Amino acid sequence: MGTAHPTRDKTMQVTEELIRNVVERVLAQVGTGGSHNGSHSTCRSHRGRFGVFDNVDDAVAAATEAFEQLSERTIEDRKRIIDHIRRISIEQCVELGTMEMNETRIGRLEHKIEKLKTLGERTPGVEFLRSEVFSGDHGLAVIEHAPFGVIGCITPVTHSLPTITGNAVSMIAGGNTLVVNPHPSGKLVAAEGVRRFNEAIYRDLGIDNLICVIAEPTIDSADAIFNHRGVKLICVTGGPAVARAAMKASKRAIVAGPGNPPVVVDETADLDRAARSIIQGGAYDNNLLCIAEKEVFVVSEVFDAMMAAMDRAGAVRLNAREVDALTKVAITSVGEGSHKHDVPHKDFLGQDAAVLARGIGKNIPAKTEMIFGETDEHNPFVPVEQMMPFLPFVRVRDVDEAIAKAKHYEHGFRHTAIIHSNNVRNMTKMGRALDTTLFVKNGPCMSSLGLGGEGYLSFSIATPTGEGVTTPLTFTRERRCSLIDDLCILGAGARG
């Protein structure tokens, strides 16, 4: 893709050819058949496919068979299954992360690797399962968390295999299996990762296809998953269009939608700490995270000092002319008439800061993590979820104006918001005003997921549908078992 996507080198071609050959070999083991949203295969068993399928019907049938087998296993077996996914994600993070970088060509290699390793280590598993018990004069009630069955998943190009990894750990911990329609630009690493997970699980426990992936994903295959009778729940991570489609499906959907996280810096903030945090979060994987800092509102009293703090922290400042030039090449318009809107240009999405700078004829050190500059609130970089390591800084009168503008440009997604302040009342005002799923104070965005802060990790953050940061319990349904007038051992209870 243009200057930001140079011709692929020989190493990448070999990597893609290797993965394609693996996928084709697995598909050929039992024969292909049917269209991508297609017909049932004549195969009675899908063992040996290791989760790679060319049509939705076969994938759902295999995942259903795997779910029935998983339902006969213990919680300890689920842990053993998850441990294989964790081990592969950790031990093979360099190889798989490199595959993902070579295929998608967006983000930063070291962060692709780190995401897989961290998800393997930190995604919640069976330890999150719990039961509730109510005991009284009239007996005993136990509330347990049961699986849904086969979960249909849509995953993004920004975190193709990491999203599958995190979802697989949580969903299988809850007793489910999954069928994944990955983004087409991340399909190869998705298929290879799923194949490795399933093969290890099958060799140990004899269950195959706990995670199934569509090898050639399309819009039609996504639609087929949404509407398949064998799919009991949908989990979608993606942009506005796929989020809307999932919420229109005739079954429950857990939707991780778009974000445009604003940052507020008030006059009480530790500016050097704020600058380091903004760079750490906003530059992570070249700003591909939906929780990442996207625009910064700074009160006028400390605006110039904040810009100087960004300089000291290693970011490169663009002047007004350079900001205008970058805006013209990095933001483009799509659609017609009332549907016309601004989006990040594909040639700059997820690219290094040095690539963005070269796009306007500016040379900066290759290791630069972030570029930034002053804009007004009407610059497209403020309302657009740009997903590239340039941050617009907007000067505002006071913290009240900063919070108001932050709320406006967050677009009501209620996803993520960040404030740098030592004034608890200002933190409280912003938290109440924006009402976001994640609200970070005095740290980088990822600290809200336990990376530098407290809590647990997930790459499926369900904001439109309200589940928040997902866990195994997110993918379960409550069941209540009641025993009447017995086992109430602490009192006299009812007498027959």
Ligand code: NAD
Second form
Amino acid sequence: MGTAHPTRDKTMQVTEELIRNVVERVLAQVGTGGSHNGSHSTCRSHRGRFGVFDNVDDAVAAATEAFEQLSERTIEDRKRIIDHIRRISIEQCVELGTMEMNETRIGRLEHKIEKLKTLGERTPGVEFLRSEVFSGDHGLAVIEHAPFGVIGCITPVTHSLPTITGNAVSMIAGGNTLVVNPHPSGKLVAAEGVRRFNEAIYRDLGIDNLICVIAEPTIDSADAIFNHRGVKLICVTGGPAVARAAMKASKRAIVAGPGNPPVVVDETADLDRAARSIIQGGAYDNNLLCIAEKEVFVVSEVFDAMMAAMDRAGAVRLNAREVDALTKVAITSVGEGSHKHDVPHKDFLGQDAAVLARGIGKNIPAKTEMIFGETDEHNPFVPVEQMMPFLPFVRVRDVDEAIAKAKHYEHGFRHTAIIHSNNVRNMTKMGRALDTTLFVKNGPCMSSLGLGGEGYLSFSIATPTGEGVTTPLTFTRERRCSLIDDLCILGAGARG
Ligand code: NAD
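Could you present the same protein in the form predicted together with the named molecule, rather than the form predicted alone shown above?
So here's everything in the complex, that chain up top.
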């Protein structure tokens, strides 16, 4: 065999790759040490870790070191860094999306892939940063948007790497670095994506660990991030428990919390368009989006026609007995006493419509995107954020009752609400009553994130804390720079 061996074969080429591998191994060994309580190590570098860490102290120390290096660089360098994240998300979307699907086992593969590609293409970057200027008789004041430093991020299992991708683009555009505690069920793809992003950035710009991830995330490591004095800001994307925990943290938190988006269909709606929209939004990634349609209130005048429109659009209707059977297996209770509440059963959460149907002994085509059925408002599918492609349709007297019930079952999350109507008064009434962060009219939920509608994209929509669809500016501090009496070149000014 003519295989080259490093120590025996004199003809072996000392390739660039070989040198790089050796250097990386040495750097990784040197960089395994850490610091405590957030004071970052000055004698040990974390280069070569490519952002993957065993503990929060080391991750924060590395992200702090990376932040100091990033602060010495230009805005153009930030753009170059983000371009690597975009390129990897787009070019490797099939491989990374498949990895995410295989690990989390929820959602739909084609949407896992599409989410990475779309976030790579559409998340706003440095172009979103803009300064404001006041000029007048007393000179000039410029307001610039400066970074916070290290941002602690908590990400959901529903979009593990996509959330990190979007957060990384927005936060680095604002000049920050990140330490991420991913959901334990999406930790492998999170670490692999982060490793690829950092490696590409390091090779091009020589900065490692701009995005750090905890390899074995736990509630304790999330708490350690919340309380670390090296972490300057928290950004949490997740359900009720983590949203509550972040709101109690001792530092500022941007909280992208849960939703239960209601849909209202009134008598003026284009029913076929409404049906297509409800399926497009509600079935996307098997209903995992926090903005996705979760329950539908239809006025009685058009209720039967709306159900027929859903049939025509390709959804499969369940009869009352089938709805009952699905409710029994797909929704379960957790907690004790006053804490007892319904949640989606993990065997059904994020599964295909055909899997849900099979769970009640019904065979439907594998490509079916959504199943649906008539329920009353007390069916658990109405209040619960089910995250599976079955939608309950509730018959209501008129639009006022529809809006009142939509408001009730949105639970005051102020997240997302949707109406299908051609009556602007009804739209206005619902918009005012629901008071949600996103209010969509006559389209699928994702059109509110610039996907088929106007506006821009982010997968962290800050609801209880009010920042809305996050952008690079969300992750910046305002700084004002004032020059007194000069540089306003209009008129005489205070100097005369
Ligand atoms: P989840 O709440 O179970 O987990 C989210 C993250 O929080 C995970 O990393 C988890 O490990 C962590 N976590 C959970 N409880 C915690 C606690 N007490 N302390 C610290 N960390 C904790 O949610 P999920 O199933 O991963 O994601 C789905 C939920 O996220 C849904 O409720 C959905 O609406 C919401 N979500 C919201 C947005 C948004 O932009 N507003 C985006 C995506 C998902």
